[in-house]
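Encoded as structure tokens, the following chain is the form predicted alone, with no partner shown.
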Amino acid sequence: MMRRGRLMLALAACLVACGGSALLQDEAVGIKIPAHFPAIDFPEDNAPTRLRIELGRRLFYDTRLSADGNTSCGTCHVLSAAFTDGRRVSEGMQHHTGKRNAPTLANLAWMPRFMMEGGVPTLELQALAPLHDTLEMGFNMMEVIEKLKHDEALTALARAAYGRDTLDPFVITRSLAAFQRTMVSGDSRYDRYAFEGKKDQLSEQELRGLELFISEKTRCSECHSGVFFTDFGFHNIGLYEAYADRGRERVTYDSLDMGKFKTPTLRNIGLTSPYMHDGSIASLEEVVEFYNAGGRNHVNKDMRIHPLGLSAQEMEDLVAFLNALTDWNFVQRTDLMPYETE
């Protein structure tokens, strides 16, 4: 299990000095967002502290929150990899394979809908699913409260952040929203390009995939959208003729959002393989392969899916320009890690 580091060795100080009771000041925080992001619409009830966030951060990275005590929400969730894992699909407790890919967490901020189904209306709701999967961390909010009321530094926390006296569901899943919320990632190359008139940051090559990636023969733009390159919608791709996970439709129980799926931000694209919600195509390459061929036929597939035309030279510069979509400051930064330990 991760130990706690310097922080938790701090509250373990503090607790000890103040008899048991920590002292803990909190105090409201803003999240820096690039000035060509829209504003942040918090919830009443979970305004950014620093507080807040450090225990949603600890918990994010504590393997207590699983069954077996070896997987945390940032398993399947790697920073380096702009908070996707690299696999198909993702492995929970005790090497169970789970069913889709891991999405990125970037921007989840300003996500209207969570899940690839959309199933989810809020980031504070949707720290259940995972937790109380079988194949993901295959647990229950009882049983991790009842594994943590006795973790005093934490608990402290949860009292000067929250004003409430136990790490109850409320803490912890506003704590853990509060920490995503700062994932924020808008600091790429096109974004020096396009929104602080930094011309030498694409290449000609770039440059081509662009004019591609917006034009009317490829309308990628059309549902890649706006200043996180998604329209938050749900699509049919015809990545199939049948869908072994009907995606919207589970939501819905509509046979005509069968084989939709929310249409995934293209930040940070070059880091986040394998694709698709099932994570069956391994390269980015691969993927506008399979746009130039048109998909496969699907009553539900989206009538903006049908051959392209692109040549291989089109296409290797469509690839150029997905990539400089990658945000190289975001995975790297020191406070979405793990704190250090000893």
The other form holds:
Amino acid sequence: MMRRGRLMLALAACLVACGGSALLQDEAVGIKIPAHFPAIDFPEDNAPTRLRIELGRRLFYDTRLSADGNTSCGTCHVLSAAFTDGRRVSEGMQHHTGKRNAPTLANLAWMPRFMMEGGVPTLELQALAPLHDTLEMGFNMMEVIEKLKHDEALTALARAAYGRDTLDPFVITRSLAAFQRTMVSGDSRYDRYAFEGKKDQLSEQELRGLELFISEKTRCSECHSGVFFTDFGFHNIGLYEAYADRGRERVTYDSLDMGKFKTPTLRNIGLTSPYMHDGSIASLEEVVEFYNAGGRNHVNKDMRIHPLGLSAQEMEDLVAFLNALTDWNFVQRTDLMPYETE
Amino acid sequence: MVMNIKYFAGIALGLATLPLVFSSCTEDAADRGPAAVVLDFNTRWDGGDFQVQEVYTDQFGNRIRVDNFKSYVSMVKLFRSDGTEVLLEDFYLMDFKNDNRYTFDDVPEGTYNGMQFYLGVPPAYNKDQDPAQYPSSHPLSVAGSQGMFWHWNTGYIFTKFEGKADTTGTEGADLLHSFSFHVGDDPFLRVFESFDTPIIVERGKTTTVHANIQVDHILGNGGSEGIDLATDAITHTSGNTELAKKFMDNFVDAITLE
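Let's see the other form, the form predicted together with the partner chain, since the form predicted alone is already up.
What follows is the whole complex; the chain from before opens it.
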């Protein structure tokens, strides 16, 4: 496990010829995280190094990872939208419409289970999903490797970063995860207000919204809790009387889990519309109206979702607070952009 | 595929860890040739041969063509009458468009009174495991699994059985009705056991065990619960666990040793 802000000793030097010219030498790096975030527990086989992150970043934006050669991870996970794509549900390969709204990738380093039903246990394994899903990149990892193995520079990078012979599934899954763990976001005006003592960072209205957010009246912060604004739990919020997407029930086969989805983070929520697992709610105003109305009837609906009786002013205040959760430095970080645009 | 024979004693079902290798083959016997066992999986239909991509008629009158039929077989073991056992192989991915004939050289000589294997992948190797950790020659690796793991979820797909059918009973009609069974996850693992056919392993001889899979029985022809593709055509486990269960129950019952 690695602590924040500290540089590990350089890993045993991995010297490999890169494209026949420069030498590649890898080194351990620390991931910058805000002081109010817990330390990251890195997997043993994937501590962050400069080249692992570089390789992951190159792959993340590489359209050769898709069957049609047009789609990369970055097509649906766009930095300026906090790694979402602004669409109701994702449009993947050859304009197949996906079934779910692309979630933000901020702060995945702390996420215990991936995907909205929580089926996938690690960020490394998650990378296999878009590469297999016919709705997403319509491709298979082995075909990707077939295409990429002729890229000498990439292969050299893979060798230097992981000390393996080739660009294989291990290297691809690890490097994509290594890059995604650098997507740390915790520098919103709310953070400066709450954790850096900068009381002028939130307006009167935003402060009223914060009060409401953590109040007994709304109980928003019971599910959208902690510094990540999620309990990482699964809840049915009464979005539908009958769910087309069964959510957590898909992996537990338990009817009590029907319509339950992983609580999404609310960080950068002002940038990630539309909302909910299926992108069915267009704006934050409508989300708050939805909660205020108490959701639709469903046997599994969480008890905390019921008519809240908020005034128009209170609803506006809540929305104002949610908009103060945007981390503008995060969405402008050049080290998260494709190399060409840096 | 690499055949590694691992010998070990023990009677536990569902071993969680790889067995220890404590012996290879008997020293002075090499000149008499190997003591080999061939395990040959054959697909059958109503007493005759069965081939993927051929059309057959089931007991409901549905004409069906299976286009893809794959299945994991794991922890293939032979048992001696004293309860000790020999692990022949840990994992296979059978693809029924090919032959599925596996040769094990250097099986310890003796008379075995039973054979056992799993249809599927046992829990310790299944959920939350990482296919990227295996070399690509391994049946559980990304390449070797040939798409037989859930990507949006975790764990291996034990069996895929998919194709087209005509369920209208119209003579000469095109096969337009898709069926697709993707069954996986721990509750659907099945153990096949047979203690009816003694297996005698001798130096210099090859003993062939035929494992016949009566594909019509999977759909219920052998007296197990019927699966009528007109109404029960799709399960990806999730969404129709009842059908997934029925499929695996029928599948394991459809296997006989010869």
